[in-house]
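We begin with a single chain expressed as structure tokens, specifically the form predicted on its own.
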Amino acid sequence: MKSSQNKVTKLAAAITLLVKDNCHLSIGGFTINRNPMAAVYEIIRQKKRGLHLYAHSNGQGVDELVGAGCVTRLEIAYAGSGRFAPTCVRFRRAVEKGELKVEDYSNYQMTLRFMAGAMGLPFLPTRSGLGTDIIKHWGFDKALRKSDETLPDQKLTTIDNPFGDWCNSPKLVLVPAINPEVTIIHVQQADRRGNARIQGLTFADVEQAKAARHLIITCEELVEEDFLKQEPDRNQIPFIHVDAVVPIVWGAYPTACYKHYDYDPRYLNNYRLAAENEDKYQAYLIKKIMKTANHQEFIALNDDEHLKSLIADPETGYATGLKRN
């Protein structure tokens, strides 16, 4: 059990301490929503390498980590940034060039895998995947699995329902648990001990957080513990899972953080154009990430008026006047 002490720290220190080369890392968020981008950029600045990355259905965070050369293996359901990149650009190139090994599962299967890890179970059963090639095609072959004790012996397996045809399910798929060494998620509010509240859709973040050996939470607002106690039913993550709390405004930018700001269409469009050209992409990495010392400097590359256009309307939770094209 994690202690109840003050866990507030700087992002660079948290990444240095917990995210090691070759570690198994999970990041939260969904496509272009609430990705822990400040942490992603810090991982790139620190030139972490050989990461085994897990994500549910992630876009910008996955693509930037892959593009920067941080990731060797990836387990995911979908890698895309909506209409900006229906398939992530650097992700696709890395796969086509043989630089990235990918194991794919359905969205539901990935959720169940994180849930199994959170529950302390080796696997969970489902019908998801029956009749599909997800069962037939493996990204990690048996030789790799045999040589690496951090991988399960099989991608998944099918069994006869031990209760016969109960619930019209003669066959079941067993998906292996995921227990990352580190998970990083971005939330709207957290206190100094690590109790955290996600506003809006949680995606698979709660399961990812509870499945991990270590958890870094970045948050838009650092609030007092008494504030979270006022409506405790709205808190999803208790302090017992958390190692580090990093207050960082705009911590999900350029992806959206519900109730705080929307995704940035200009940035995501420009990123895609850069990602499609090797010279432009390398220039992007240097200018946007490597030459900025931290996320505050990265955010400061934007003009104030542009950032104001992304601020969420308090009633809807989105930037209602945003030009999304």
The other form holds:
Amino acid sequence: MKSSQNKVTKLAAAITLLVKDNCHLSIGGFTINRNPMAAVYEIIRQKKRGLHLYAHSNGQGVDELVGAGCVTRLEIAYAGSGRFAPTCVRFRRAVEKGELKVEDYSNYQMTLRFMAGAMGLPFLPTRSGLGTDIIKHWGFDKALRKSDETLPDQKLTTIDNPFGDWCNSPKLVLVPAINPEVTIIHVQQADRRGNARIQGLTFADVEQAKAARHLIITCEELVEEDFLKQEPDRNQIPFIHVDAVVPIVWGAYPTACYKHYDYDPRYLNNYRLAAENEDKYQAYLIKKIMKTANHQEFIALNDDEHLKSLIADPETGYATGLKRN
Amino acid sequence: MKSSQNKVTKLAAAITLLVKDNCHLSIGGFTINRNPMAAVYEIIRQKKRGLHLYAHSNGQGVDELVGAGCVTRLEIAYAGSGRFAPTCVRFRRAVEKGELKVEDYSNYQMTLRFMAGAMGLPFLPTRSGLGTDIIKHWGFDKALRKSDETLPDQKLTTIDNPFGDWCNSPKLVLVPAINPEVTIIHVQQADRRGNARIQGLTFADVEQAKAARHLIITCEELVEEDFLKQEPDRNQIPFIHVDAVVPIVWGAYPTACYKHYDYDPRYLNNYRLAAENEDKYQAYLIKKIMKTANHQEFIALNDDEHLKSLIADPETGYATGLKRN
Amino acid sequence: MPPALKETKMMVKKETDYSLREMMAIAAAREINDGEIVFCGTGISMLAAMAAKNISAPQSTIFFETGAIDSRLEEVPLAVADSRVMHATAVNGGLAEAFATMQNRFTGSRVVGILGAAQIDIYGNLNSTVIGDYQQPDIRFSGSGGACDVASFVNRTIIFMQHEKRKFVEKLDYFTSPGWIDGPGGRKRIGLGPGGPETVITNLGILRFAQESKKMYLAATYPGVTAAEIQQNTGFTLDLGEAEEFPPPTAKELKILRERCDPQRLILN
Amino acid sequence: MPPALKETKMMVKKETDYSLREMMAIAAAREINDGEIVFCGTGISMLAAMAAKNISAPQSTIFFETGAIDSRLEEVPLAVADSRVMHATAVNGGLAEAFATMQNRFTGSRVVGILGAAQIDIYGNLNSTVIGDYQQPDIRFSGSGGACDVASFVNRTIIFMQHEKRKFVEKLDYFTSPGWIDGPGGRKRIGLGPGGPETVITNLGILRFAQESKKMYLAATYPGVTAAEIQQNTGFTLDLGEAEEFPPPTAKELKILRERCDPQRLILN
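For comparison with the form predicted on its own, provide the form predicted in complex with the partner chain.
Let us now look at the entire complex, which starts with that chain.
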């Protein structure tokens, strides 16, 4: 699959093929930017269950998957959508109700865990976390970890620096690698073989992509290979990592896609309001997601003028002057 | 220094100020590409002695510094200049004569050592080297390492994976961080504050740059800050790491600078021939380096037509059709 | 919130021409030195960094954990991943680069981090994860995000807090981010480098940490707030002896904050 | 070089229309499967990868430790850092990315590495560091470079060697890069993953490793070379029983190698 010359796939087919119930999935993006939302909604439509989800500081994608009941276990550093939801609402509710098992790490620890996976290493070290409850409290206990070979045997561990006090670091936290079965990221441009270019901040998407056994790339624009190869310094992901390429405009909506469109403040605010009320949330799920056949229909729920207001200014990369209250 | 708004410095002044006798220096580039040669020659002119040099797979810059007697200790993965000198000649001679203490690592180990330095970590792990003499034989022995606090107490060490067999890695090699006192790299573009853009492969330059206490950037082009900020996705080094910016055209010559000029096969071949003979080498040193006041004079030893033949084709980034025998 | 505090809050709002959030943003901005690298999180900390850059620290560098360095903020971002932080940066990297910059001693030692939290203890240790039992929490928050990393790595931190007794506690429900740990030498004992919390900015005043004991003390009260009121809203005993009255925002500070940093009042309201 | 070998070399050159270097490059190219990711070093290994891509494995991906992936090689590079490897790649990264790709099991398992060395032992372990004592070497070579890394990480390696007794040795003067270590299970015992040397291509013939013992055996001789000559130039005992005669380069292979890969004969000569 990864050596195919043409990996262009329909979204529904890619999700059906690669995202199985109970699988270990990671999604890219950060809070309200470049979440692979089209894929997230398709996973919800296909009623995937029991997902073991890895995310970073994420945000809309995580909250929707959790809210729709797709996720059983979550490993994450931060579940928030910036000013639109300092703590993701459905996430908070699921944790407080005991419906979601969470393993907490810091942002850098999660970055290093994906980076270790991408580097083919079992762990990476950091000083972050020394002395804190992130080390002491485990969301997944020893028994669970022992019973499930898809989990490392420890949440993390600390060691004495084998090089003494080299770099003034007497102790280090070691965080275990993540190698998701599937990673899904949304990028600005990709070609048929899977070479991909992210514009703006890459967050931890590149590490998440390379750490995964299978990689689905959704992209705003499908471009010619020669176009990407003209400026390879601007590309981050070579095709050798990629299983499926799904061209899908507005693929990150309602989160932002730098240089293409902004996040949709109206949608995100309405989402939060719906998420805070059980009935409203079920109505939201049905109306917005389950009753739209695909992302195109979902996007078409917006009138053109509203969508136009979100289009990024080519200079700044966001919708300058967008009303964001 | 690092927060100055204008770090533009003359090369001689930057070297005088930051590269002291016996200091720990690292130079960027790889074999015959983007070595900071103008800086290397200036170090030779200033007769620096006792340098502890870190390099990667380098190449022309290392061999000239070693040949000129500037270097006492060298930590390196590969001392070669591709087809022009599969093993660097003056390096080989110095090692065989016992004039140069060398600590051997693999390429990835050196990359990880610089990366650890850049990440503020005392070490990074890898599986590379398990079972080999790179682990067993130390160029710098325990006594030397104990007597010199600028060196880690071990060349490297191996540990059992604290996460059992997670990622099928029962054992890991840990390589200690390098934090050079000074790193010098040559880049295509930089601004006065020190923001820098490398075109083409970055080798390990970014890691070397960020690992260092002080950083000198030599650049082909001094550009406006706004120019670099228009496409920040293409920049690698933010000004916060940088101490001095030295604009110097042909600054990597006789090694290549992608999109600017190619390596000079005639120079590199002549260099090898000179390097193989003691008298010729001393004559080379005097004529080419010590008797030229600066890099401009050194470059002016070439006639314009020859230099013109090395200019990179804007499309491919190298001198297409260059006679390279 | 106790009735006394509500009154105080309204009093401040009525007697002067600035809100408490404005006061807090300006107080933090004044803590930033010119030339520093300023790590900001979402919300008021971003506004503080923007205010500092536009008022008193024009050579400070705004820096986000998402990988943006020296962002040119023409509109206030509503998250650290907002596309607004990507505009005209020095480099657009990712999280790996951003946290390495903080863990790296040559750069990390020049970073000031601005953080918020749900709970703080007398040594400035922070909780941003849960209230109640970790396994069955009464309230679940977002989690560490970059807070633990920043608090572990950088030279000094400034912390925003809502000043309530249940937030200034003897013992954190969950210890997310390290402050001075358990007092002098605490960071070193657990393996951390120098650094640590310097200032806590609340809706009632400014608190700092004693040089010797590393314990939080009251450094300043806002106009119209008394030291006793602050103690009343704090779950541990504060040294009140050093408290001064905080100089309120100047007209110039307010003008820049309102007109230049957040004209839409996306954060200020 | 023993006289017998010199003769052989000249004989081959005379009797046929190809040089030994051409034979070696073609032999290696034939080892590469379509769709594989080909790691190449400097010199003849690069030529082998170019030949494979242009002849039999058009979907193979050329990949350099310097960080270039899927380079469009229009001229033969003279070093792995040659600007020619940077042209029209999929991504221009650095060493960190390149070696991570090899250490990463999902990608590393699809990489075939082409290496050279100064010495090889019967298990395909390599020396590219020194001849003689490590502290006071008789001959110093370049050192590992990426060789140890590639040999540690990737699925399989192809090794180029000059066939001389002092290069095919019982015991390496320095063990730079792991092959099969000390036989079956050797890699696993020291903590390495699967992978290991598959083929050794010399100026006399082709050697492979026995499935069971992991010992090198003679798989093929070049036209005009006898198995006995090869044993004579090898410092350990080879199983010669499987040796076949190697099919010489075809006219098509030679034409592409010469005209498309190295028309200036920068590597071939």
